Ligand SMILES: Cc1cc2nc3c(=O)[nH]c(=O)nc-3n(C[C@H](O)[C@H](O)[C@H](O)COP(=O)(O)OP(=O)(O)OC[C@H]3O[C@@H](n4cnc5c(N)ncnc54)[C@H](O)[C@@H]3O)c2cc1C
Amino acid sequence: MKTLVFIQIRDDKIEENTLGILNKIKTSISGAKIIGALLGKDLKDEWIQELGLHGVQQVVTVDLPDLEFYLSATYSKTMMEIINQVNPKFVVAAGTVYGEDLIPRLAVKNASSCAQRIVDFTIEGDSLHFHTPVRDDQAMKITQVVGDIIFATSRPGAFFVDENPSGATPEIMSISVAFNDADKLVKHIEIKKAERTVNLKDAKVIVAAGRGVAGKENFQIIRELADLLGGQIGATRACTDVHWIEETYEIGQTGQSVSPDLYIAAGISGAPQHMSGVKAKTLIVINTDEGAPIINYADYAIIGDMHTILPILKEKLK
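Okay, now the structure: that chain only, the form predicted in complex with the ligand.
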């Protein structure tokens, strides 16, 4: 099956979830021809080599100043050009903000729908069955996309990266695309990169808070608990969005990924975008709402007010 993968670059490297998709395709579609679509400005040869290692047989490159930043119109137009040239059967991207923007547009340009946020797929005859968790991960929906070309995005964190890739140098095909004013109605202003001053990846213990913390000053107790346990603090985007805490502490799809032995989550509802960054051996939850989705993931949960529970916990741990 000819498969076109939208390659995403982040921090000057090929983004993890994209590598995860490559591994999944390589291991589950036998005889797949994997083509990578690499768009941008000043594309690097090392990325192409890395794609080859991870199983990409052909890389289509489009290196243009107008592609320096992702914009829906320029990127979807370029991807259509690539699709027309390579004729794939399956087009897939990691379900990042960009991937989820791009794939539905391509599907519409091909007059069909798409499967989003898949965590798995299986091959049934000559079609693909997509697995998507729905309703805050309460149920699993299996779908099929009908069309000449099948479009899908993966859920971040769904697929593992091959740690020992062994592919060869890919074939390179370079194409060009022309844009007009109508393609540039959305203007890029800036990317505000979150400063990553603290690395949470190796933390063994993390005490994290969400919107329930209800204010900047309340992070004090989170810090104290973390210090007491010799760990780090963490937060949801809801907290970094309002600057209750520095952006470096954001955990999840758009923040850092963590895998501590112990994760204490207070005032966090457990949105998939947060949970996709958390792989903890033990999860302790403090939440006022027994219906919060995070309870489903918890090993231990106290249904109560974090503002009263945490100080008591701190005293008892001393």
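These numbers come from a predicted model, not from an experiment. In this text, the rigid core denotes the largest set of C-alpha atoms whose superposition between the two forms falls within 1.5 Å. Positions refer to the first chain, counted from 1. First, how it differs from the form predicted on its own.
- A movement of the C-alpha atom of residue 163 falling short of 2 angstroms is seen between these two forms when the two forms are aligned on their rigid core.
- Annotation for residue 60: C-alpha shift under 2 angstroms between these two forms, rigid core superposed.
- After superposing the rigid core, the C-alpha of residue 97 moves by less than 2 Å between these two forms.
What would you give as the form predicted on its own, now that the form predicted in complex with the ligand is on the page?
FYI, this one's just the chain on its own, none of its partners or other molecules.
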């Protein structure tokens, strides 16, 4: 299956969710030809080499001043040209602000539909089946997109990145696209970055607390444990709503989505609104309630009071 992946660059690096998609494709679609669409201005050779390591066999580059910043008209026109030239069966992107804007536009232009914010896909015969959480993540919807070209976006954090990629140098195909005045009706003025002091998205270890922490002062043990593990702290909305901790630490549907290697959840019940933002390689739960919903997600569960367990864990780690 010839698959075209829209490659997104963030902070001068290939965006992590894009690398996660590449890993999912190469491990799930046997014999897939993976093509990366790399658009922008002053594209770097190191990005192309990294894409090759992560399984991309061909990189289609479009290096133009008009593509320095994402704009719907110029990027969708460029992607349409790439689609026409490489003739993919499957077109996919990470469901960032840009991916969620671009891929549905391409689906409409190709008289198709788009599966959005998927967390998994499976192969049945010659068909792709997309898995999308619904009803606050309490159920899973499985859909099949009908059309000559299949379009999809992934939920951020849905797929893990291959930590030890071993691909080869990809073939490079450079193309050019001409833009007219109609393509430039919307112009880039400036980018203003929000001041965010906490970035949990890239954290490899997170120690998070829920209502069971029972007070602002009790976050100190959470911080100490996170520091010992070289990680970050997080919290549920129940904690931020009562101002036990700043909103920037909130994880879940109304906070940040995270995909750490290790997630320690202390005093968290496991409401769907929180768990929708958590995809960890290893989830350790500490809770007094052995019937808490979060136990169903756990790799390891310690049934007990977090205020007793965490100090013991801290001393053992020391």
